[in-house]
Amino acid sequence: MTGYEHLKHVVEKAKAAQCVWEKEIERMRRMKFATICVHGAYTATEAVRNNHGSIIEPVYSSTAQAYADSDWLEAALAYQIPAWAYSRIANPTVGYLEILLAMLEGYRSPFKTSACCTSSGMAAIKAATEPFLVDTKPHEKKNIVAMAQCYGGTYRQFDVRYGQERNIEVRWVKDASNLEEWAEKIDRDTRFVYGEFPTNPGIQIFDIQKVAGLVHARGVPLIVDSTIATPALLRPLEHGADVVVQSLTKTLTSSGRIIGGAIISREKIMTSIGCEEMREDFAGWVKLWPYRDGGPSFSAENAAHTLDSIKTLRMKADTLSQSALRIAEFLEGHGAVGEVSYLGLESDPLHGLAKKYMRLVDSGENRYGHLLSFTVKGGASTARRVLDRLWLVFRATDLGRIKSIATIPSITTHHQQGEDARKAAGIPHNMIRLCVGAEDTDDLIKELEHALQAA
């Protein structure tokens, strides 16, 4: 026998079991968003069949999987049957999370979706972008197009790791609301286009549908980081994005106990780079090959924390958004505050565009997330004094927590990108970024009122 013909009996048995499970997953996909958050791929049938009836996803805290005989072992390592084999390659707990994320980002969409979890949000950005930067011929020109207002770590990855170290041209879009600027920067040498919705900390957005139209006309993929919105408020894939990046560290795991990331892709992404398998199922291809070889694996323990947190995602997105709007309205009316950036404010120049995209899933009501920023009158030293008077709100660089957190981005998250880049991103020294948690809104307003007495 040649090839894997001797494994036919193993493959057929594994496929039959997989078919049963896929039918259950497809049935779950037809449920409402909140139900999917709670159950995902871990149905009661799956619990009894494979996990001794455990009602919560078990933590497979093991490096490797054992097999009944050499045929099953060979079939698994040859990717002939579904298996996890080794936790750098895959893990059952992580697998439950990946299927859940694919369900949520592809909620009620007609196309298939897949996901791959990584060790951090930055690892997810790297895994989502590097495959498009391979050389297809000697000495070719390559460029990437991205929003200048992106997260500081993303800026460094593109500007330093890709731009300075690999001589890939990075073209920054300074006004993301200007479609002409996007169009001017995309050409035949562009490998991918990247945006955040909304950005951290400037709370900027862009018209995903229109930018996707521009991008796809050039045969280029659109990658969107929607960490702040989460699929409870926005699902970029349904608006034309090819790949979504999530920092699992942030809103999706609001407990603050893990570092992680994920890429989620739709089938048949737009690109001329790579093989047909990569274009057909990008996240799945990344997991099978670059992920396996690069090793940015996500632990089973961290996956379990994330699964637990996502179970209440829709409720949190609703509650935190309503609290953030009240706080933004309070800040907007305070004499010591300059500008307030929050998409829910009618005075925000991007409010109309945000109304188009940001809606609480299954309700149709507009919700604008938990993150806002504001400037303090009096300059950088006054902003520091205000930040230092906080007691209930934590001073930290983190966000997306169930606890409220504040920072000054110019001296923390965006310090390393330099003054010129901060100006381009609209991050002044007197800006405070506030991530609104689940504390009582009245208590948070009293806290801010006390802190602003230092201004």
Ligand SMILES: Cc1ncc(COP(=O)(O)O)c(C=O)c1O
Second form
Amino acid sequence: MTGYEHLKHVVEKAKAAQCVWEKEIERMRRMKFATICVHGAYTATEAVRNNHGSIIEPVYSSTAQAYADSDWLEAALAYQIPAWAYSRIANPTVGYLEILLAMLEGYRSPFKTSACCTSSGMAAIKAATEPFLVDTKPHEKKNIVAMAQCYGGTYRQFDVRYGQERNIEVRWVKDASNLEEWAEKIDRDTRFVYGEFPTNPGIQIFDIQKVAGLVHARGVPLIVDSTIATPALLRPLEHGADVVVQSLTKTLTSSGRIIGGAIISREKIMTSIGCEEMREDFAGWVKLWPYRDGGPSFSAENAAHTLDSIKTLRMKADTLSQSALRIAEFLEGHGAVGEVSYLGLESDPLHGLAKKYMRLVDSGENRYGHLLSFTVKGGASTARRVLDRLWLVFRATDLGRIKSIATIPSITTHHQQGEDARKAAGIPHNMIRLCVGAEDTDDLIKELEHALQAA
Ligand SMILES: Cc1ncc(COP(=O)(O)O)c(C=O)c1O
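Let me have the form predicted in complex with the named molecule next, following on from the form predicted alone.
Now the full complex is given, and it begins with the chain already shown.
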């Protein structure tokens, strides 16, 4: 065999092996959501064929992959064959997670999806948005349109890193339920439109289908952060979003052991920016190019924690949502509580819209997630006293945990963005955000009853 023939043989052999695995993945894709959560791309066949039969995804903590000869090495580094040459770019354990995330966000959708995991949720937001900000000609105007109520870190990334440092105009949508406001902020210089569903901590949502319709009519991509809903309760790609962002740190890895993020995209995203390869498979393109060069990689150990947590995602989304609804109802009836924001409450102004979108996958029953916020009558100092009286619930700046966590957003997650931005996002000083965990709901209600005696 000549050198060229051998290289060709290597590529064909690797592609044939990939084809076998893709058939397995295709078969798994036809299973129901809970089954996919448990197995994903790590089927019994994949375990026996490539992983010594290990029943759980092994943690490939190795930095690099060795090859039989220089032809294999060359083909792998030239992206001619599926490989995990170097773990900053690709790693088998992270790969199992990426395929799983793509399967879950694209569940029952006719289009292909792909995913790229990152070192944090913030890195995912950067990876999902930065490719749209490239210059196509010198000194051109650019703007981005985003929901004002988004997570404080996202607000800072857009406002400071893009707005102040790179002179990109940031247009904040103040009332996300007002389609006219979205429409009037988008123009031909808009590079992307960004929404969170639901927002942290204000629990705001928007009509994804309608916003996607008007965003696409202008040839712009819609990016949705659905960290709090997860694909068990909401799948934005199905409703028209181009790219989904997940902070894996949060609900998807409920143990609280890792920091991570992911972008998941549908095939053929809407944008006039970038190359054809980027439009065709955005997350795959990010992984092979900007992610490789920028280096915000996710570790195999962390991927294994996320894989473990996702195996029970659907049942957690169901149970925690039911518990959160009971707690929201309790808070709503408590004399020391002002407003309660929880999408499952009939009194919530967004309840009707939430009913349309937030459904437990496969059952179709409405479920509204584990996050709620409420205000305490009496102002900021009373809210602090109530927070300080918690014993079972942890005081921390976190959410999505299997254990309940509470915080005051104005002094933590949304502190740095300042008073004006907090006002626009609807985050008063007496607001407490509660992330409902898997403790018994009766115990949590007793805990809140006790804490609210401080009001
Ligand atoms: C909705 C949402 N998106 C993104 C992030 C950022 O994620 P990370 O902390 O993993 O960078 C957070 C963090 O709280 C969040 O709540």
